[in-house]
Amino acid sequence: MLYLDANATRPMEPGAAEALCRALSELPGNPHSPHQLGRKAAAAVEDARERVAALVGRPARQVRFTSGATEANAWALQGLRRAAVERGGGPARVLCSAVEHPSVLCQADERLPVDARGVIELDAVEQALDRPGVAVLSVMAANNETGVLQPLPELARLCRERGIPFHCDASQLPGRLDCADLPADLLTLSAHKLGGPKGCGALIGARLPPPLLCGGPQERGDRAGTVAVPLVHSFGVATTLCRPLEDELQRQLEAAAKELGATVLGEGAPRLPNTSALLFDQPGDLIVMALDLEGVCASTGAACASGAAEESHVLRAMGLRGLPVRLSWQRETPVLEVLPVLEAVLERLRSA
């Protein structure tokens, strides 16, 4: 198998997988129990908190663990909307880019346009922020489908000048690029996107919104529910294994793909070095199925939309049509091995 779907989920780092298995047997206690096994579990959680915080260059006191990025995004956006309503007494709007993950889009009242590369239009952002009743702006660090990076410093500045909170889903950044200085008030991370376990994430910020889940004192009173200690411990270990990637393989892959007739989505914009979204003259879902039969795991875009057989909202926002093939990888993946397989698949489909 050649695994080229790392943006959907990365295979676990061996060190993180080992830590998870070890924690399942060695950390049975509830971290809120007063006995020694409870204290041992609590120490593991706090160690993970320190490690996750170090990844993004924040103090550990800002980190709260969640069940994943979807919960963290819901907490950030619903919480900030509720806080704004309580302060102002009127409607409070959530703004986002038109290319956000569905877990953000479903919370938003207004989707701001992007250009043909998939980069948010700053003039539109500025105009939207100047309208009354804005509770928060949410823009992802890197698009999960195209890998396009958004202008976070400029967005943070526009929000800061108006006193509006800025939330950033940074789930795709760790393990691809450095993420130690992201200028957002609230950050979302997902463990399984960076080589950790599924079912764990984090919301990070100096001033967290009101809790989404209540009923217990866990996570310093901000998120009720027993902490999933093995997942959190493994998450922390995985963050220490993140290293930025180079883009040489991406350049080689895309040069060869263009020789096969591909259009590279987001070309010309800053992008993640591990992501190539390619649009061919053949439907992307057929290409992905044919690649799968040859032992290559790829996708047409976001995993949450798999099987929908409809065009991506990201492509529509960029003014494009069709189903692309998204290839995304992690360190030490022999990416270029896909090229002869892709060429053979395209030849078969075109001749058919």
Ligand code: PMP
Given for the second form:
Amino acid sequence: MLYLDANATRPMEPGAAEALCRALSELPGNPHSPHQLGRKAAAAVEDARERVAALVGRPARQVRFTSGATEANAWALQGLRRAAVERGGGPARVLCSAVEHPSVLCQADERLPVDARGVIELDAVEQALDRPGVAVLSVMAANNETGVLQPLPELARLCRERGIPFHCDASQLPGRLDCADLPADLLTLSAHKLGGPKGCGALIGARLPPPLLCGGPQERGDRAGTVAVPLVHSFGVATTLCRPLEDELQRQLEAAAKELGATVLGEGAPRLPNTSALLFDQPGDLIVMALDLEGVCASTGAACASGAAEESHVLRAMGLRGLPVRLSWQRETPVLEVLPVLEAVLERLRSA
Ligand code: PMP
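Switching forms now, from the form predicted on its own to the form predicted together with this ligand, please provide the structure.
Let us now look at the entire complex, which starts with that chain.
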């Protein structure tokens, strides 16, 4: 089997999977319990906090664990909206790019346009930030469907000049590119995108928004609920095992895919080195199904959308129509092995 769907989720790093299995039996305590098993669990959580912090070059005290990127995004955006309403007494708006993950889009009041490559338009950002009542700007580091990177330093500067918080969903960056110096007030991470377990993530920032989940005093009072110790421990281990990729294979893959008639989405924009979203003259969902029968796991874009084979909001925002095939991989994936399979599948579909 050839697994080319790393942006939906990655098989776990073997070391992280082992750490998870061990933790399930060896770390049974509640980190808030006063006895030795509680202290041992608390020490594992703090070790993971250090590791996750090191991945993004921040102090450990900025890291709060969540159930994933979806929760971290909801916490960041709902929290900042609430804080702005309480400060200003009036409505407060959440702005984001038109190509965000649905977990950000569903929190936002306004979607800012991207160009044909999928890069956010800075003029539109500036105008939107100058209108009153902006609680936060949220723009992802890298798009999950196309791999297109957004101009974070410029976005951070525009926000800083106006005193507006800047949130960045960086879920797709670790394990693809270096992420030790991301200029955002709040960062979202997801463990399962970088070789850790599903159901775990983090919100990271010097000034965290008011809690989304209230109740117990966990996570310094910022996120109630017993910390998922085994998941968090495994997340920490995964951060130290994941490494950035080179873009050589991507270049070879895309050159060959173009020979087969592909348009590469986001071509010309800075992109992740592990993602190629390819638009062919045949529908992406049919190609993906045919690839599956040949043992290749790919998707048409976001995992949530691919079952329904709907056109994606990301393509629409780029002014494109159609269903692409998204190939996304991790280090050591022999991605070029997809080429003969893809060629045969396209030949079959074109002659049908
Ligand atoms: N943001 C982005 C950019 C993603 O790709 C995903 C996963 N598809 C999420 C958020 C949601 O992550 P999680 O599964 O950890 O909630």
